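Given next, in C-alpha coordinates, is a single chain: the form predicted alone.
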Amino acid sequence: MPELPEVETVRRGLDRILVGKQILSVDVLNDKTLQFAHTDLNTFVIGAKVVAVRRRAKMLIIDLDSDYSLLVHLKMTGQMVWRGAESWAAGHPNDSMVGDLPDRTTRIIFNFDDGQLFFNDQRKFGWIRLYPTNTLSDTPELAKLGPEPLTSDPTISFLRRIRRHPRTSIKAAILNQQVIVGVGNIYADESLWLAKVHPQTRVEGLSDDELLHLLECIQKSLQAGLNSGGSTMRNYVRVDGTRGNYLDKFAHVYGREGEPCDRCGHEIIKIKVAGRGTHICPNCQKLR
(Lines of atoms letter the chains of each structure in order from A and count residues from 1; the text may use other names and numbers.)
(Lines give C-alpha, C1' and ligand atoms only; values in the text may rest on other atoms or scores of the structure.)
Protein backbone atom coordinates (compact mmCIF):
# COMPACT_ATOMS: atom_id res chain seq x y z
CA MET A 1 0.00 0.00 0.00
CA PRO A 2 1.36 3.48 -0.81
CA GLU A 3 2.44 5.60 2.11
CA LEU A 4 2.23 9.35 2.57
CA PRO A 5 5.41 10.36 0.69
CA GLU A 6 4.47 8.26 -2.36
CA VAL A 7 0.94 9.67 -2.56
CA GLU A 8 2.13 13.22 -1.98
CA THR A 9 4.60 12.78 -4.83
CA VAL A 10 1.70 11.81 -7.12
CA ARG A 11 -0.42 14.71 -5.84
CA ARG A 12 2.23 17.29 -6.65
CA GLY A 13 2.48 16.08 -10.21
CA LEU A 14 -1.27 16.02 -10.75
CA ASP A 15 -1.69 19.47 -9.25
CA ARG A 16 0.93 20.88 -11.61
CA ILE A 17 -0.58 19.24 -14.70
CA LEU A 18 -4.35 19.31 -14.18
CA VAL A 19 -5.36 22.55 -12.44
CA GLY A 20 -7.35 24.78 -14.79
CA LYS A 21 -8.05 22.03 -17.30
CA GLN A 22 -11.58 21.04 -18.28
CA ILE A 23 -12.72 17.41 -18.35
CA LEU A 24 -14.36 16.98 -21.75
CA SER A 25 -15.34 13.33 -21.41
CA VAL A 26 -14.61 10.22 -19.39
CA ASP A 27 -14.22 6.69 -20.73
CA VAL A 28 -15.12 4.06 -18.15
CA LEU A 29 -13.45 0.77 -19.04
CA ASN A 30 -14.05 -0.89 -15.68
CA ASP A 31 -17.17 -0.18 -13.62
CA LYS A 32 -15.55 -1.53 -10.44
CA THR A 33 -13.04 1.33 -10.48
CA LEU A 34 -15.57 4.11 -10.93
CA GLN A 35 -17.62 3.73 -7.75
CA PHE A 36 -20.42 6.21 -8.37
CA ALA A 37 -23.36 6.58 -10.73
CA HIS A 38 -22.79 7.38 -14.38
CA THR A 39 -25.54 10.01 -14.14
CA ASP A 40 -23.42 11.85 -11.56
CA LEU A 41 -20.43 11.50 -13.86
CA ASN A 42 -22.34 13.32 -16.59
CA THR A 43 -23.74 15.95 -14.23
CA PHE A 44 -20.82 16.85 -11.96
CA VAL A 45 -17.61 15.67 -13.65
CA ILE A 46 -17.87 15.99 -17.42
CA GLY A 47 -17.54 19.67 -18.33
CA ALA A 48 -16.05 20.63 -14.97
CA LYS A 49 -12.63 22.19 -14.49
CA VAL A 50 -10.02 20.98 -12.01
CA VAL A 51 -9.45 23.63 -9.34
CA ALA A 52 -7.04 21.78 -7.02
CA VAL A 53 -5.48 18.41 -6.28
CA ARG A 54 -5.17 17.65 -2.57
CA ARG A 55 -4.24 14.70 -0.40
CA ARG A 56 -5.77 13.33 2.78
CA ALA A 57 -3.90 10.42 4.33
CA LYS A 58 -3.12 8.01 1.47
CA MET A 59 -5.91 9.28 -0.79
CA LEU A 60 -5.96 11.89 -3.54
CA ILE A 61 -8.69 14.54 -3.79
CA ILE A 62 -9.36 16.20 -7.16
CA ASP A 63 -11.55 19.27 -6.58
CA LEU A 64 -13.80 20.39 -9.43
CA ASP A 65 -15.52 23.72 -10.07
CA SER A 66 -18.86 21.88 -9.94
CA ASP A 67 -18.37 21.84 -6.13
CA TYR A 68 -17.80 18.09 -6.28
CA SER A 69 -14.56 16.22 -5.66
CA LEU A 70 -13.13 12.96 -6.94
CA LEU A 71 -11.69 10.86 -4.11
CA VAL A 72 -9.02 8.53 -5.50
CA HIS A 73 -7.19 5.59 -3.94
CA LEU A 74 -4.43 3.98 -6.01
CA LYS A 75 -4.21 0.95 -3.70
CA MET A 76 -1.32 -1.39 -4.57
CA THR A 77 -0.95 -1.12 -8.33
CA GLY A 78 -2.72 2.10 -9.30
CA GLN A 79 -1.04 4.38 -11.77
CA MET A 80 -1.67 7.82 -13.26
CA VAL A 81 -0.31 8.51 -16.74
CA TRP A 82 -0.65 11.85 -18.56
CA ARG A 83 -0.25 11.99 -22.31
CA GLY A 84 -0.28 15.39 -23.99
CA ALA A 85 2.30 17.97 -24.98
CA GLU A 86 4.36 16.43 -22.20
CA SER A 87 4.20 12.94 -20.79
CA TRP A 88 4.67 11.75 -17.25
CA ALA A 89 3.65 8.80 -15.16
CA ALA A 90 3.26 8.24 -11.43
CA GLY A 91 2.46 5.05 -9.62
CA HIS A 92 3.20 1.38 -9.99
CA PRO A 93 6.02 1.12 -12.55
CA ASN A 94 5.35 -1.21 -15.42
CA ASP A 95 5.24 -1.07 -19.20
CA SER A 96 1.98 0.89 -19.14
CA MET A 97 3.99 3.96 -18.19
CA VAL A 98 5.77 4.01 -21.54
CA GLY A 99 3.64 1.82 -23.82
CA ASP A 100 0.65 2.59 -25.98
CA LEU A 101 -2.50 3.47 -24.05
CA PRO A 102 -5.14 2.42 -23.36
CA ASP A 103 -3.92 -1.10 -22.62
CA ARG A 104 -5.24 -4.07 -20.64
CA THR A 105 -4.57 -2.30 -17.31
CA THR A 106 -6.44 0.91 -18.19
CA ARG A 107 -9.62 1.35 -16.13
CA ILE A 108 -10.59 5.02 -16.57
CA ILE A 109 -9.61 7.70 -19.12
CA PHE A 110 -10.16 11.41 -18.43
CA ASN A 111 -10.13 13.33 -21.71
CA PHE A 112 -9.02 16.98 -21.75
CA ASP A 113 -8.60 19.34 -24.69
CA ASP A 114 -4.83 19.04 -24.55
CA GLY A 115 -4.30 15.49 -23.38
CA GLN A 116 -5.55 12.43 -21.55
CA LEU A 117 -5.16 11.18 -17.99
CA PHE A 118 -5.16 7.38 -17.75
CA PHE A 119 -5.98 5.58 -14.51
CA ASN A 120 -4.30 2.19 -14.87
CA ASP A 121 -4.55 -0.56 -12.26
CA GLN A 122 -3.33 -4.11 -12.78
CA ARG A 123 -5.11 -5.67 -9.81
CA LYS A 124 -8.30 -3.56 -9.94
CA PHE A 125 -8.18 -2.67 -6.24
CA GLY A 126 -7.95 1.07 -6.84
CA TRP A 127 -11.08 3.19 -6.93
CA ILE A 128 -12.54 6.62 -7.70
CA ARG A 129 -15.51 8.00 -5.77
CA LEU A 130 -17.43 11.27 -6.03
CA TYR A 131 -18.65 13.49 -3.18
CA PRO A 132 -19.82 17.08 -2.73
CA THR A 133 -16.67 18.95 -1.78
CA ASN A 134 -18.17 20.44 1.37
CA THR A 135 -19.11 17.00 2.73
CA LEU A 136 -15.77 15.27 2.20
CA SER A 137 -14.67 15.47 5.83
CA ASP A 138 -17.82 13.59 6.87
CA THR A 139 -17.47 10.70 4.42
CA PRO A 140 -16.79 7.16 5.70
CA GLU A 141 -13.32 7.21 4.14
CA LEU A 142 -12.20 10.43 5.86
CA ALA A 143 -14.35 11.04 8.93
CA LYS A 144 -12.36 8.99 11.44
CA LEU A 145 -8.86 9.62 10.14
CA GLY A 146 -6.15 10.79 12.49
CA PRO A 147 -4.08 13.95 12.09
CA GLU A 148 -1.73 14.68 9.22
CA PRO A 149 1.85 14.37 10.47
CA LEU A 150 3.46 16.94 8.15
CA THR A 151 0.87 19.60 7.31
CA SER A 152 -0.61 20.29 10.75
CA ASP A 153 0.37 20.18 14.43
CA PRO A 154 -0.69 16.64 15.32
CA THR A 155 0.72 16.58 18.88
CA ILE A 156 -2.42 16.81 21.02
CA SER A 157 -4.58 14.67 18.73
CA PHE A 158 -1.84 12.05 18.36
CA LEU A 159 -1.42 11.61 22.12
CA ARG A 160 -5.15 11.44 22.72
CA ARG A 161 -5.74 8.93 19.95
CA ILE A 162 -2.79 6.64 20.67
CA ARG A 163 -3.65 6.47 24.38
CA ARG A 164 -6.93 4.82 23.38
CA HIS A 165 -4.90 1.69 22.56
CA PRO A 166 -2.84 1.10 25.71
CA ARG A 167 -2.24 -2.63 25.25
CA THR A 168 -1.57 -2.46 21.52
CA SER A 169 1.95 -2.82 20.20
CA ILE A 170 3.41 0.53 19.27
CA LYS A 171 3.95 -0.55 15.66
CA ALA A 172 0.30 -1.57 15.26
CA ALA A 173 -0.74 1.72 16.84
CA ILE A 174 1.18 3.95 14.44
CA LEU A 175 -0.01 1.88 11.48
CA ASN A 176 -3.59 2.65 12.56
CA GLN A 177 -4.79 5.47 10.29
CA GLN A 178 -7.18 6.63 13.03
CA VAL A 179 -4.16 7.39 15.23
CA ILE A 180 -2.03 9.17 12.63
CA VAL A 181 -2.30 9.01 8.85
CA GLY A 182 0.15 8.12 6.14
CA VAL A 183 2.41 5.68 7.99
CA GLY A 184 2.86 2.24 6.45
CA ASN A 185 5.28 -0.61 7.03
CA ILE A 186 8.39 1.08 5.68
CA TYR A 187 8.09 4.33 7.59
CA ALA A 188 6.90 2.60 10.76
CA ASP A 189 10.10 0.53 10.90
CA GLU A 190 12.28 3.54 10.14
CA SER A 191 10.56 5.74 12.72
CA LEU A 192 10.81 3.15 15.47
CA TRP A 193 14.51 2.66 14.75
CA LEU A 194 15.10 6.40 14.92
CA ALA A 195 13.28 6.53 18.27
CA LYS A 196 15.10 3.43 19.61
CA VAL A 197 11.76 1.78 20.38
CA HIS A 198 11.09 -1.93 19.92
CA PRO A 199 7.98 -2.35 17.73
CA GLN A 200 6.42 -4.87 20.15
CA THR A 201 6.48 -2.39 23.04
CA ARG A 202 2.96 -1.71 24.27
CA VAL A 203 1.66 1.83 24.08
CA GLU A 204 1.09 1.86 27.84
CA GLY A 205 4.81 1.19 28.32
CA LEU A 206 5.80 4.53 26.78
CA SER A 207 5.63 7.92 28.47
CA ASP A 208 4.11 10.97 26.80
CA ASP A 209 7.61 12.33 26.18
CA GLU A 210 8.65 9.07 24.51
CA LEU A 211 5.53 9.07 22.35
CA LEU A 212 6.16 12.67 21.31
CA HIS A 213 9.76 11.80 20.46
CA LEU A 214 8.44 8.94 18.31
CA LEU A 215 6.08 11.40 16.61
CA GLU A 216 9.07 13.59 15.78
CA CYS A 217 10.82 10.53 14.33
CA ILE A 218 7.74 9.71 12.24
CA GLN A 219 7.77 13.24 10.86
CA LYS A 220 11.51 13.08 10.15
CA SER A 221 11.19 9.73 8.38
CA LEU A 222 8.22 10.82 6.26
CA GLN A 223 9.88 14.09 5.33
CA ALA A 224 13.04 12.28 4.26
CA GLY A 225 10.92 10.02 2.06
CA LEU A 226 9.06 12.96 0.60
CA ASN A 227 12.26 14.86 -0.11
CA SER A 228 13.59 11.93 -2.11
CA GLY A 229 10.35 11.19 -3.97
CA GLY A 230 9.23 8.17 -1.98
CA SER A 231 10.49 4.65 -1.51
CA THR A 232 11.99 2.46 -4.23
CA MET A 233 9.88 -0.59 -3.39
CA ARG A 234 8.77 -1.49 -6.94
CA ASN A 235 5.63 0.55 -6.33
CA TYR A 236 6.21 4.26 -6.83
CA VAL A 237 8.17 6.48 -9.14
CA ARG A 238 8.31 10.23 -9.40
CA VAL A 239 6.11 12.17 -11.79
CA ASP A 240 9.04 12.55 -14.18
CA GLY A 241 9.31 8.75 -14.41
CA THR A 242 12.38 8.34 -12.19
CA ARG A 243 12.39 6.10 -9.14
CA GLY A 244 12.33 7.53 -5.66
CA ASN A 245 15.56 6.84 -3.78
CA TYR A 246 14.48 6.86 -0.14
CA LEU A 247 15.55 3.32 0.66
CA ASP A 248 18.83 3.67 -1.18
CA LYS A 249 19.84 6.84 0.62
CA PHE A 250 17.99 6.98 3.93
CA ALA A 251 16.67 3.59 5.07
CA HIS A 252 18.39 2.40 8.23
CA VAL A 253 16.57 -0.90 8.84
CA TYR A 254 13.85 -1.58 6.28
CA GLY A 255 15.02 -4.14 3.73
CA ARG A 256 18.43 -4.39 5.41
CA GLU A 257 18.12 -7.77 7.13
CA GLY A 258 21.59 -9.20 7.83
CA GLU A 259 23.35 -5.85 7.37
CA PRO A 260 25.03 -3.89 10.17
CA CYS A 261 23.06 -1.23 12.04
CA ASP A 262 24.13 2.28 11.05
CA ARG A 263 24.13 3.29 14.70
CA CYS A 264 25.76 0.43 16.60
CA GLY A 265 26.95 -2.10 14.03
CA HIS A 266 24.75 -4.94 15.30
CA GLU A 267 23.10 -7.13 12.67
CA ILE A 268 19.64 -6.04 11.52
CA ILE A 269 17.05 -8.80 11.92
CA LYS A 270 13.55 -9.34 10.60
CA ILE A 271 10.66 -10.37 12.86
CA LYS A 272 6.87 -10.29 12.57
CA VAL A 273 4.86 -7.66 14.44
CA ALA A 274 1.18 -6.85 13.93
CA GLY A 275 1.17 -9.41 11.11
CA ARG A 276 3.82 -7.47 9.19
CA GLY A 277 7.44 -8.21 8.37
CA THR A 278 9.40 -5.89 10.65
CA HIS A 279 13.05 -4.86 10.55
CA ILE A 280 14.83 -3.93 13.78
CA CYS A 281 18.21 -3.58 15.43
CA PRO A 282 17.89 -5.85 18.50
CA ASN A 283 20.66 -3.92 20.22
CA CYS A 284 19.30 -0.40 19.70
CA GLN A 285 15.64 -1.40 20.06
CA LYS A 286 15.41 -3.52 23.18
CA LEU A 287 12.02 -4.91 24.20
CA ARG A 288 10.96 -3.64 27.61
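Form predicted alone done; form predicted together with the DNA now:
Shown next is a single chain and nothing more.
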Protein backbone atom coordinates (compact mmCIF):
# COMPACT_ATOMS: atom_id res chain seq x y z
CA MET A 1 0.00 0.00 0.00
CA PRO A 2 0.68 3.54 0.08
CA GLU A 3 3.55 4.28 2.45
CA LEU A 4 4.43 7.74 3.77
CA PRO A 5 5.39 9.33 0.42
CA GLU A 6 2.22 8.09 -1.27
CA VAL A 7 -0.07 9.09 1.61
CA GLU A 8 1.60 12.51 1.78
CA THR A 9 1.04 12.88 -1.98
CA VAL A 10 -2.64 12.06 -1.46
CA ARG A 11 -2.78 14.57 1.40
CA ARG A 12 -1.34 17.40 -0.69
CA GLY A 13 -3.81 16.77 -3.50
CA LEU A 14 -6.82 16.57 -1.20
CA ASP A 15 -5.76 19.66 0.72
CA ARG A 16 -5.48 21.62 -2.52
CA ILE A 17 -8.80 20.38 -3.91
CA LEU A 18 -11.13 19.98 -0.91
CA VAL A 19 -10.49 22.79 1.58
CA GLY A 20 -13.47 25.12 1.82
CA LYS A 21 -15.79 22.71 0.02
CA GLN A 22 -19.00 21.39 1.58
CA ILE A 23 -19.89 17.68 1.69
CA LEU A 24 -23.42 17.46 0.26
CA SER A 25 -23.93 13.70 0.61
CA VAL A 26 -22.08 10.44 1.09
CA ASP A 27 -22.69 7.17 -0.76
CA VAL A 28 -21.68 4.04 1.16
CA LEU A 29 -21.07 1.25 -1.34
CA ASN A 30 -19.35 -1.05 1.19
CA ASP A 31 -20.66 -0.98 4.77
CA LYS A 32 -17.50 -2.31 6.42
CA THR A 33 -15.34 0.47 5.00
CA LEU A 34 -17.19 3.18 6.95
CA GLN A 35 -16.31 2.18 10.51
CA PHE A 36 -18.59 4.38 12.61
CA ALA A 37 -22.32 4.72 13.23
CA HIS A 38 -23.76 5.64 9.86
CA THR A 39 -26.27 7.97 11.54
CA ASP A 40 -23.27 10.12 12.53
CA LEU A 41 -22.87 10.91 8.84
CA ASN A 42 -26.01 13.07 9.04
CA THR A 43 -24.93 14.76 12.28
CA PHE A 44 -21.23 15.48 11.74
CA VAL A 45 -20.29 14.93 8.09
CA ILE A 46 -23.05 15.86 5.65
CA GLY A 47 -23.32 19.63 5.40
CA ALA A 48 -19.88 20.16 6.93
CA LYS A 49 -17.06 21.93 5.14
CA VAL A 50 -13.48 20.66 4.89
CA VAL A 51 -11.15 22.79 7.02
CA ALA A 52 -7.83 21.03 6.33
CA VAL A 53 -6.35 17.72 5.28
CA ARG A 54 -3.53 16.43 7.49
CA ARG A 55 -1.46 13.26 7.73
CA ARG A 56 -0.15 11.23 10.67
CA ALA A 57 1.92 8.14 9.89
CA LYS A 58 0.13 6.47 6.94
CA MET A 59 -3.27 7.91 7.88
CA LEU A 60 -5.13 10.87 6.40
CA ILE A 61 -7.04 13.26 8.66
CA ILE A 62 -9.83 15.26 7.02
CA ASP A 63 -10.80 18.03 9.44
CA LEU A 64 -14.38 19.26 9.18
CA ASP A 65 -15.94 22.48 10.50
CA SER A 66 -18.25 20.34 12.65
CA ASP A 67 -15.16 19.86 14.88
CA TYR A 68 -15.09 16.22 13.82
CA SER A 69 -12.44 14.61 11.64
CA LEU A 70 -12.51 11.71 9.22
CA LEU A 71 -9.56 9.38 9.86
CA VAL A 72 -8.67 7.41 6.73
CA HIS A 73 -6.33 4.43 6.28
CA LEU A 74 -5.66 3.32 2.68
CA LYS A 75 -3.99 0.05 3.78
CA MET A 76 -2.74 -2.04 0.80
CA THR A 77 -4.89 -0.95 -2.13
CA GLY A 78 -6.64 2.28 -1.15
CA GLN A 79 -6.69 5.30 -3.44
CA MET A 80 -8.44 8.67 -3.64
CA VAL A 81 -9.81 9.96 -6.94
CA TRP A 82 -11.30 13.40 -7.56
CA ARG A 83 -13.59 13.92 -10.53
CA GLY A 84 -14.78 17.45 -11.27
CA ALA A 85 -13.64 20.09 -13.72
CA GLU A 86 -10.24 18.64 -12.90
CA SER A 87 -9.43 14.94 -12.66
CA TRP A 88 -6.89 13.87 -10.06
CA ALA A 89 -5.90 10.58 -8.40
CA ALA A 90 -3.28 9.27 -5.97
CA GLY A 91 -2.65 6.22 -3.82
CA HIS A 92 -2.53 2.61 -4.97
CA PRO A 93 -1.85 2.80 -8.73
CA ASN A 94 -4.33 0.91 -10.94
CA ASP A 95 -6.81 1.42 -13.75
CA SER A 96 -9.45 2.85 -11.39
CA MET A 97 -7.35 6.04 -11.44
CA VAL A 98 -8.30 6.61 -15.06
CA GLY A 99 -11.48 4.60 -15.76
CA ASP A 100 -15.17 5.37 -15.32
CA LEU A 101 -16.26 5.66 -11.68
CA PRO A 102 -17.77 4.25 -9.59
CA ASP A 103 -16.36 0.85 -10.50
CA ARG A 104 -16.14 -2.46 -8.62
CA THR A 105 -13.42 -1.10 -6.31
CA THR A 106 -15.36 1.98 -5.21
CA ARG A 107 -16.29 1.79 -1.50
CA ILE A 108 -17.29 5.35 -0.50
CA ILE A 109 -18.25 8.45 -2.53
CA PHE A 110 -18.19 11.98 -1.08
CA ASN A 111 -20.37 14.29 -3.17
CA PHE A 112 -19.52 18.00 -3.41
CA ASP A 113 -21.33 20.62 -5.48
CA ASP A 114 -18.54 20.73 -8.05
CA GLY A 115 -17.26 17.17 -8.05
CA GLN A 116 -16.99 13.77 -6.40
CA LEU A 117 -14.31 12.19 -4.23
CA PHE A 118 -14.05 8.41 -4.70
CA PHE A 119 -12.46 6.18 -2.07
CA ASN A 120 -11.51 3.07 -4.05
CA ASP A 121 -10.01 0.00 -2.39
CA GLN A 122 -9.79 -3.30 -4.21
CA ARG A 123 -9.01 -5.48 -1.18
CA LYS A 124 -11.36 -3.73 1.31
CA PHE A 125 -8.70 -3.50 4.04
CA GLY A 126 -8.92 0.27 4.14
CA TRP A 127 -11.26 2.14 6.48
CA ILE A 128 -12.70 5.51 7.39
CA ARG A 129 -13.41 6.38 11.04
CA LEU A 130 -14.83 9.50 12.69
CA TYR A 131 -13.54 11.23 15.83
CA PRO A 132 -13.95 14.63 17.49
CA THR A 133 -10.94 16.58 16.18
CA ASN A 134 -9.63 17.43 19.65
CA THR A 135 -9.55 13.77 20.76
CA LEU A 136 -7.62 12.42 17.77
CA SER A 137 -4.22 12.24 19.44
CA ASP A 138 -5.65 10.02 22.19
CA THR A 139 -7.27 7.49 19.87
CA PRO A 140 -5.95 3.89 19.70
CA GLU A 141 -4.86 4.56 16.13
CA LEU A 142 -2.68 7.56 16.96
CA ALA A 143 -1.74 7.44 20.65
CA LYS A 144 1.27 5.12 20.53
CA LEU A 145 2.79 6.05 17.17
CA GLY A 146 6.49 6.73 16.82
CA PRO A 147 7.96 9.99 15.49
CA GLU A 148 7.45 11.39 11.99
CA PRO A 149 10.68 10.89 10.01
CA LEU A 150 10.42 13.97 7.77
CA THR A 151 9.05 16.57 10.20
CA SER A 152 10.55 17.46 13.59
CA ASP A 153 13.66 15.68 14.83
CA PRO A 154 12.96 11.96 15.29
CA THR A 155 16.45 10.86 16.42
CA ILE A 156 16.13 10.61 20.23
CA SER A 157 12.65 9.13 20.12
CA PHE A 158 13.68 6.68 17.39
CA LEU A 159 16.67 5.39 19.33
CA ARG A 160 14.74 4.98 22.57
CA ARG A 161 11.88 3.20 20.84
CA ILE A 162 13.94 0.85 18.68
CA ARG A 163 16.07 -0.23 21.67
CA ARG A 164 12.88 -1.66 23.21
CA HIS A 165 13.15 -4.47 20.63
CA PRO A 166 16.75 -5.69 20.95
CA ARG A 167 16.28 -9.18 19.55
CA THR A 168 13.95 -8.43 16.66
CA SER A 169 15.23 -8.10 13.10
CA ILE A 170 16.05 -4.58 11.96
CA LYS A 171 13.54 -4.85 9.12
CA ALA A 172 10.67 -5.82 11.46
CA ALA A 173 11.74 -2.99 13.79
CA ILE A 174 11.57 -0.21 11.19
CA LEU A 175 8.24 -1.55 9.88
CA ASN A 176 6.87 -1.15 13.43
CA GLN A 177 4.88 2.11 13.47
CA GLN A 178 5.59 2.51 17.19
CA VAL A 179 9.31 2.80 16.39
CA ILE A 180 9.19 5.17 13.38
CA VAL A 181 6.14 5.92 11.26
CA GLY A 182 5.64 5.85 7.52
CA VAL A 183 7.99 3.03 6.54
CA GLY A 184 6.43 0.12 4.66
CA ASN A 185 7.85 -2.80 2.72
CA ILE A 186 9.29 -0.78 -0.18
CA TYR A 187 11.02 1.92 1.84
CA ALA A 188 12.24 -0.61 4.43
CA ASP A 189 14.10 -2.50 1.68
CA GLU A 190 15.33 0.70 0.03
CA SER A 191 16.61 2.16 3.32
CA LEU A 192 18.42 -1.02 4.36
CA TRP A 193 20.10 -1.22 0.95
CA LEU A 194 21.17 2.41 1.20
CA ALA A 195 22.59 1.81 4.71
CA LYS A 196 24.20 -1.50 3.65
CA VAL A 197 22.45 -3.34 6.48
CA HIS A 198 21.15 -6.90 6.14
CA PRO A 199 17.43 -6.97 7.02
CA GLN A 200 17.85 -9.93 9.40
CA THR A 201 20.42 -8.14 11.56
CA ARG A 202 19.19 -7.98 15.15
CA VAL A 203 18.69 -4.51 16.60
CA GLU A 204 21.14 -5.24 19.45
CA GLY A 205 23.79 -6.00 16.82
CA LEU A 206 23.79 -2.36 15.65
CA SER A 207 25.46 0.56 17.42
CA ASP A 208 23.70 3.87 18.07
CA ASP A 209 25.73 5.40 15.25
CA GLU A 210 24.68 2.65 12.86
CA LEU A 211 21.03 3.03 13.84
CA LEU A 212 21.20 6.79 13.35
CA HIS A 213 22.84 6.31 9.96
CA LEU A 214 20.01 3.95 9.05
CA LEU A 215 17.53 6.61 10.17
CA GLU A 216 19.17 9.07 7.78
CA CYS A 217 18.85 6.50 5.00
CA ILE A 218 15.16 6.04 5.85
CA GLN A 219 14.70 9.80 5.56
CA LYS A 220 16.56 9.92 2.25
CA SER A 221 14.53 7.06 0.77
CA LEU A 222 11.21 8.52 1.86
CA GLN A 223 12.20 11.94 0.52
CA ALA A 224 13.24 10.38 -2.81
CA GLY A 225 9.83 8.70 -3.05
CA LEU A 226 8.08 11.95 -2.20
CA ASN A 227 10.12 13.87 -4.78
CA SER A 228 9.12 11.40 -7.48
CA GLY A 229 5.50 12.24 -6.73
CA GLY A 230 4.39 9.12 -4.86
CA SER A 231 1.96 7.15 -6.98
CA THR A 232 -0.32 9.56 -8.80
CA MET A 233 -2.32 9.46 -11.99
CA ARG A 234 0.41 11.52 -13.68
CA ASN A 235 3.11 8.93 -13.24
CA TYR A 236 0.78 5.93 -13.58
CA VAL A 237 -0.09 6.85 -17.15
CA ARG A 238 2.89 7.67 -19.33
CA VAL A 239 2.79 10.38 -21.99
CA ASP A 240 2.31 7.72 -24.65
CA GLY A 241 -0.70 6.32 -22.77
CA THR A 242 0.98 3.13 -21.54
CA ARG A 243 1.01 2.22 -17.85
CA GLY A 244 4.11 3.25 -15.92
CA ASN A 245 5.69 2.21 -12.66
CA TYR A 246 6.75 5.07 -10.41
CA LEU A 247 9.12 2.71 -8.59
CA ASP A 248 11.39 2.89 -11.62
CA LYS A 249 12.23 6.45 -10.65
CA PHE A 250 13.91 5.70 -7.35
CA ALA A 251 13.88 1.98 -6.40
CA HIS A 252 17.32 0.35 -6.12
CA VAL A 253 16.21 -3.09 -4.89
CA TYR A 254 12.41 -3.31 -4.53
CA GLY A 255 10.96 -5.33 -7.40
CA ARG A 256 14.41 -5.68 -8.98
CA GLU A 257 15.31 -9.28 -8.21
CA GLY A 258 17.58 -10.66 -10.92
CA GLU A 259 18.83 -7.19 -11.88
CA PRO A 260 22.33 -5.88 -11.07
CA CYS A 261 22.93 -3.81 -7.93
CA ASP A 262 23.34 -0.10 -8.79
CA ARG A 263 26.37 0.04 -6.48
CA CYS A 264 28.36 -3.15 -7.07
CA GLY A 265 26.72 -4.98 -9.97
CA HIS A 266 25.94 -8.11 -7.93
CA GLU A 267 22.55 -9.69 -8.64
CA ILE A 268 19.66 -8.51 -6.45
CA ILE A 269 17.90 -11.42 -4.74
CA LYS A 270 14.54 -11.82 -3.04
CA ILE A 271 14.23 -13.50 0.37
CA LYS A 272 11.61 -13.58 3.13
CA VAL A 273 12.11 -11.56 6.32
CA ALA A 274 9.50 -10.73 8.96
CA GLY A 275 6.96 -12.51 6.79
CA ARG A 276 7.45 -10.11 3.89
CA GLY A 277 9.09 -10.35 0.50
CA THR A 278 12.50 -8.72 0.96
CA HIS A 279 14.93 -7.48 -1.68
CA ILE A 280 18.65 -7.22 -1.00
CA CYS A 281 22.05 -7.05 -2.63
CA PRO A 282 23.77 -10.02 -0.93
CA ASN A 283 27.16 -8.42 -1.60
CA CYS A 284 26.41 -4.97 -0.13
CA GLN A 285 24.22 -6.28 2.70
CA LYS A 286 26.02 -9.06 4.55
CA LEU A 287 24.74 -10.60 7.79
CA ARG A 288 27.36 -10.06 10.49
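Numbering follows the first chain given and starts at 1. Since this is a predicted model, take the numbers as computed values, not measurements. Rigid core (definition): largest C-alpha set, two forms, superposition within 1.5 Å.
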{"item": "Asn30 C-alpha moves between these two forms by 2 Å or more, core aligned", "value": "yes"}
{"item": "Is_shifted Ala89 between these two forms (CA, 2 Å cut-off, rigid core)", "value": "yes"}
{"item": "Rigid-core frame, C-alpha of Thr168, shift of 2 angstroms or more between these two forms", "value": "no"}
{"item": "C-alpha positional change at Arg123 between these two forms - rigid core reference, Å", "value": "2.7"}
